[in-house]
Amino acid sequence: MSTPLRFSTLAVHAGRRPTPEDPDLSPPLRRATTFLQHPEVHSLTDAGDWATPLVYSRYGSPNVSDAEEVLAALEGAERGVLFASGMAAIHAMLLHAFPSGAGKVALARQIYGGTSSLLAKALASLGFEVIPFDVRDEGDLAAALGAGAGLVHVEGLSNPSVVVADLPRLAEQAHGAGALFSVDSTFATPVVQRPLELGADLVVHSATKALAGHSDVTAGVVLGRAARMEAVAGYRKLTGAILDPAAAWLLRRSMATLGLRVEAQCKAAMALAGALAAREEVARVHYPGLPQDPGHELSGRVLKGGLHGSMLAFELKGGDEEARPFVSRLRLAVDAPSLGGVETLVSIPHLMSHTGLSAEQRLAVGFGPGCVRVACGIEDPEDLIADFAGALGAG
């Protein structure tokens, strides 16, 4: 077809189609370790290559090149190359930015605890340095890149106060001082936003989230140009952080409904946001589709849809002794460390993905006192707004 394919029908149709020879509508588990090695493939792994031909399923495997060309069409990438976790796609995308060596990174400080973990405690040793910066300040991130930071690192939408990164902008900042731009979107996805159309070099997901959507899969991606990937593909070889073929075929039969999931996230997400803040037990919502929100403007120019994301936190007015409580008296929303499932859940950022954080690091942050972090499921709306409702009128 010479028109391009939209999102969702591409989420149904790209990578592997059906043929006489090989029939299944639905893509075949194929759970094998090592396979038949003959002539043709021979000629190819006689010259080098061994990412092209079947060979053992540490290389590759049937079912994680599929998923892997589905989620390079829906994020505009050349090319995606999944891990066994988001933590474990973050850490190669991080040695491979710096072809040479460990080097110094420009790091949001409105990102997700693990990464800032990553890096101080496994990277450190390896010679690498956080420079943390301000998402929202330009001249933060100037004097980072002036400090010497080959890599700026943000989150599209931040962990766990939803702020909105102008990537436009950060983008050209980093490119103007030779620095590389990646972008970690798994709160955004790819309905929200497409990070590389807004002039990132590398995208990064947990596909434990959205991307599998059903709280069944643990998986990571990484995306970008073809050369770079292929040598992320490398050392995912070398080390072994292959996705498994059952997990992969598991991600690659939820991507079909992506769009679906993640369209119905963003309203009950918008829907239940006007109720908290409507509140008077809840001093502040973070969500970018509010009116009041400090990124509602750079919102309609950097996502898509009109839509927000699924993720928002709020603040209560009775501060961190009352979060526990507040979460244990709901009873659709579930108390669990993980986001775009089908289920909404809940957790406290300062017990759980931002622990260790002094009360002013926890606003540099972007969070108060009192914070919960809601992942909005695709539950009915009304029935998620009488449930925190119920849990806050019963305080």
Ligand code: PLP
The other form holds:
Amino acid sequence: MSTPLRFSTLAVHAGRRPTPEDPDLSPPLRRATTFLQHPEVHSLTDAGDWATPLVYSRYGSPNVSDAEEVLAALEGAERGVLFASGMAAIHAMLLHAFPSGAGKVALARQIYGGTSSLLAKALASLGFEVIPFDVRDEGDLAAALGAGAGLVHVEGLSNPSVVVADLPRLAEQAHGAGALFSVDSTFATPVVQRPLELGADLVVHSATKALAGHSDVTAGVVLGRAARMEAVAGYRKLTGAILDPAAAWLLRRSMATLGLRVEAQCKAAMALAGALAAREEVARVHYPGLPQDPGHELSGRVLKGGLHGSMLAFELKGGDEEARPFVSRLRLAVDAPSLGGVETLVSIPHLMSHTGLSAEQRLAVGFGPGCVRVACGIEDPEDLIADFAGALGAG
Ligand code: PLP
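Would you generate the structure of this protein in the form predicted together with this ligand, following the form predicted on its own above?
Below is the whole assembly, all chains and molecules, this chain first.
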């Protein structure tokens, strides 16, 4: 076929294809940890190629490669490298960005708490330094780059208040200063945004979320140019944080329905955000699909397909005191961390993903008192709206 395949076709057909020798339509789960070494393999490994042949499961395995191929096709990357969690992927990506060992990271203030903690707690002792900047503020990033940042790391849609990052502008600033630009695209998924097409050098996902999509797999992936990914895979081989074959098998199976699931989630988020914005108990809704959202205009330029993501957050007029009672009154949405699954989840960021932040720091990340984060699932939007209305009305 000469025309490039479109997203939903790639999601089904990218990677392994059945053959007369290997006819299963659903790929077999191959659990082997070690593989026969024969002269053909010897000639490759003797020449230093440990990536192509099957050697040992920590270096690579068939189900992991299958899933990596699909992820790379959907993200428009030359290669993806799978890890045992999103944090393991972010860890490898950060270390890889500084081949000399450590350096200064310009880190968006609007970021998952785990990423800032990783840098502050685990990587600081290796010599990593964080220069925080507001992702919306060009001058703030210019100052961080002026202070010597070698990597700029942001989330395209941020956790928890869905701030939209202007990726082309950020890429231009980073590259202008000779820095690398990496994007955590967990909230967006390649259905809503493809950061590599907008100037990113590296993309990372918690595949635990929408990519796997059923709240039953923990995984992470780094994607980018082949040469860079070879180095990341080399690091994974050394440190051993590769994904298990069974988890990779589930992930690859889930990828076939990624577009269907994420589109349904985005539709639910749009409907729920609109309904919440009309409620008198709600002080503010964060969702770039709403015309009044500060990221709305920008989202038209950096997000795809008229979609605005599956995540939203809102602030209750009753403040922090009202957040837990409200969540406990929901009957469908489940109070649980994580996102991107088929079921709608809620969480209270200052008690979960962003613990330990002062009121001021929370405002800098982008959310105020009484904030509830909602990760929309694929339920009927009308049922979700009724669930939230019931819980608000009973307060
Ligand atoms: N990035 C974002 C935006 C997240 O929300 C999370 C987890 O919630 C992670 C990375 C870490 O992923 P994992 O839990 O798979 O290690």
